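The chain that follows stands alone, in the form predicted on its own, written as structure tokens.
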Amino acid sequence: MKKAKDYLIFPLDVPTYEEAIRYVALLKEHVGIFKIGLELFVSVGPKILNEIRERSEAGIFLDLKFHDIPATVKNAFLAASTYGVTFTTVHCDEGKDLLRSVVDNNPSGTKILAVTVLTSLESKNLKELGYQDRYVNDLTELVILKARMAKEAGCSGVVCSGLEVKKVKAELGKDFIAVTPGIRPEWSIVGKDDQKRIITPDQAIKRGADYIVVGRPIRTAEKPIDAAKRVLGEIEMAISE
């Protein structure tokens, strides 16, 4: 059975090697997976992955959200797969054929997660982008469409908000991994947050999330370890219930 920390992904959304390593040292006993996104990877490069491995037993999520023409995405993923990370991400927007080409060229066994709809987007954004009214009015339907496409292509799971995770699990099965960003404990919610479709750790776990991504509530806390422990407490309560 997974422990509370196994559910917790902490994003190293910082611009320097020194800051990233400081958070790894602080949180390595409280986090199951460290996530490296575009900011840190572009700033520091692949060496940060080896440093995390040497300094902790946590998994690594290389979250570069590949999105380009199929040949470029396939080759970029092949390069990323050599790092031996646990997860990496590919956008769904190019369709099933691109996803399948990545899945079929995965020599390392890295788990491929398809990005459905970013948690910074809401209905008005989809309308501006020209989506059909059926998806503007029911964003969950769009997430399910993309999640189904990802599963048919052979992806291990998806990234989706906690508002959609229950339906994703119900429609696509408990073994289809759901990683949920946009997590905000009630004690951390503030105005003007760029994450629109947010949910608490307790709610996300109860709805079926396999992993939750918690960044700013921990990173910006006066005492990040204490904040991480509070999140773990919420996860433990959700598991026990």
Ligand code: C5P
Given for the second form:
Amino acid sequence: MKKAKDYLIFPLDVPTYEEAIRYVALLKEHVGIFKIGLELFVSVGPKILNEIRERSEAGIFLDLKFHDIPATVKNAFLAASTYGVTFTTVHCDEGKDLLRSVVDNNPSGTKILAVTVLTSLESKNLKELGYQDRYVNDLTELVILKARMAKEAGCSGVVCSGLEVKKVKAELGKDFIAVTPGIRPEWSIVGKDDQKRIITPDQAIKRGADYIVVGRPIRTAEKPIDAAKRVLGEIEMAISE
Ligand code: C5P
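Previous: the form predicted on its own; requested now: the form predicted in complex with the ligand:
The next block holds the full complex; its first chain is the one shown before.
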């Protein structure tokens, strides 16, 4: 039975080894998965993965959001797959062939999540990028298009916002994993926010998210442990309903 903390992914969005390890020590009892993204991985390199493993039983999500030509992504992913992490990410934007080339060359069983539409984007950004009106007017439709492509290519799931997660689960099945960033508890204050398609933790879980990514509401809180516990309380309430 999945516990509240198993739903919670904490991104180690910090630039130094010391800070990353400090957050791991602080939050390891309250977090199901630590996410290592570009900032930390580029700053300190792959050794951080073992350092986290030695200090905590949490899973590891290597969120490098690969996006390049298929041959490059395939080989980069093959290198990443030797790290034995739980999840990694590939952008949908180069199409099904790229996703398939990764899925078909995955010796380690790392689960591949496809990034649909970043939660920092909203309709006006899609218009600027030249998307058709039907997607500008209904961003969920674009997320579903990409999620369907990811499923057909054999990905384990997608990253999407809480605003689309219900439809993703309804259309692509409950076993197709949905990871939801852009989580903002009502009590959180993160300053000037780049996240646009946001939702509260309980709403994301109620709508079917398998995991929620909660970064700044915990990291910038005066007491990160208390903030994490508060998020866990909201998850608990949502799963018990
Ligand atoms: O909660 P906060 O906004 O701080 O979370 C930021 C994290 O969410 C970053 O690690 C970023 O990579 C991740 N994210 C993501 N997919 C998106 C948007 C953000 O994984 N679509």
